[in-house]
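The data below hold one chain only, encoded as structure tokens and taken in the form predicted alone.
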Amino acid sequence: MRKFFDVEDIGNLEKALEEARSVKSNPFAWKALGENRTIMIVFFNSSLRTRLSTQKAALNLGMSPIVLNIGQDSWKLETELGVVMDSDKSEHLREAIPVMASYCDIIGVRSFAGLTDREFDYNETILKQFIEFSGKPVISLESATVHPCQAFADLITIEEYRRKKRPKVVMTWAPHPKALPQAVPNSFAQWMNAADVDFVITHPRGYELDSRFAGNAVVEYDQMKALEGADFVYAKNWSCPGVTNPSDYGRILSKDMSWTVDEAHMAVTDNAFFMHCLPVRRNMIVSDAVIDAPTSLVIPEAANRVVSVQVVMKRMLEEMK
């Protein structure tokens, strides 16, 4: 594996839970793969989840892990080309990138949309740059349009709580103060499309995912209709994907505080378990009494960040051998 990205880079589902189960029983089982390997996990936007749980996947493995924050341990960097060069960014990825890659084995890159500039977003320019210039292995661990480490746990999570062969899993948009990415609701959207479960994405008009993203999704615009008879509940917000109206990219449509999903939404669904990626804002994505019931998954779900990611990494280790 060279590269992981998108839900067909993980190979077969089955195979890949299968080994995520292995993982999750004995972490340790294969620290011998990462001695003298170093991973750099390189950062531009602020993490807690994705930021620990890589670190801790890379120590089961016996690797060193390397942290670097954009802007902060390092120069600023310019990320486009052939821009002239005479604003607040020192140095080029385009030098930075090979000169990360000579100190490590695999690098694993974190990067948000900008939000402003739907085709440099969509086109994966930063990514792209580190899978063209380190000759590396890459691990996503977000980028402009998708999260395949968070989609992952998530799938892992279903799995271990599912009690149907074929559950229903709803993702729901719902409110936020601010504008934020598609990446979470375009791969979880990806990951659930591949995956054995039937699945509904629901969200007012003006918020459709990319098709790309969406796949064969059922698209209900009424929530209530959406969540009857759900055995998970996925709630996101996204900022508008422009899919329609591309000068909307990146605008916050509605802040309809119908949508926030509280007691009421989950007396609909056959007693759903409740998902989100977190952080959350309680109040506007959930209320206080939906996430802190018992059948909120959100701290599980948050623990198999680390298995999803120390699968990505046995398998990049495993052919470097």
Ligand code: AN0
Given for the second form:
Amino acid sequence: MRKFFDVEDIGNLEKALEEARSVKSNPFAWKALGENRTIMIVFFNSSLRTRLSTQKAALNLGMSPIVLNIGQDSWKLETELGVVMDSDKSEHLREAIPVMASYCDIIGVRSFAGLTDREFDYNETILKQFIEFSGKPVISLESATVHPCQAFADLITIEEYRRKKRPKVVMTWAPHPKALPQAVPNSFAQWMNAADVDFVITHPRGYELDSRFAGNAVVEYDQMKALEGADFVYAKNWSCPGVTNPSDYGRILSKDMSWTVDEAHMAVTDNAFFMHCLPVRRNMIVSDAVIDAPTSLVIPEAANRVVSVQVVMKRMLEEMK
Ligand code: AN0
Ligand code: CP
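So that was the form predicted alone. Now I'd like the form predicted together with ligand AN0, please.
Now the complete complex, all chains and molecules, led by this one.
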């Protein structure tokens, strides 16, 4: 595996889930694989889970992690090609990437969407430079349009908790005070479309996800109707993807608090489990009662972040042998 970005990169999902189960039940079984190997974990943005789970998974595999926070620990990096570098950015990705790559065997990158230039974001301009200029396997740790380690962990969690062969999974938009990227809902949609689940997306009009990720998923604009009979409720805020109106890209179109997932929303489900990738704003995205209920999976879901990224790194290491 040279890159982990799309659901296709992991291949057969049943096989991946089986591998996740063995990694979870025996996390140190592949400790020899990572001997004398290094993963460079590069952050352009904040993180709690991704930073810690990726390091933990590397250690489980016997690999050494190096973490770099761009702009805090390093020089500020220019990401656009062909510009006159007269701003506060001292170094270009074009040099920084091959230098970082020369110190490691795998690179993981977190670089959020800027939410101002749709083309720059949706072309994955930064991640593509990492793939092109590093010559090393690259893992997206949430790049402009995708967060595959999260979606894989979400799928592992659904597989662990499902009470039906083909559960109904509803992804609902929820309000948030700041404009957030579409990476999490994009990847979740892409992975759910590939999985054996009955998948429904609900959001206010204008929040339609790019068809590259939403595929043929059912979109129901009536949130309550969408939630009826759900087995899993996956809440997430995202800003306008700019599909119907490109000039709205990255904007907040609604702060409608009636979309906050509370007990009234959960009451129409089939005693659904609640999921969120975290970090979550309480009483904006979800009420205290719902996130604190025994049906909330947010903590086991976060714990599975070690498992998902460990499967990915394990496969990359196996190909290096
Ligand atoms: C980010 C997002 O919505 O993409 C990271 C989520 C994993 N969330 C925030 O910035 C709050
Ligand atoms: N879910 C997730 O990626 O969390 P962090 O932003 O804290 O890494």
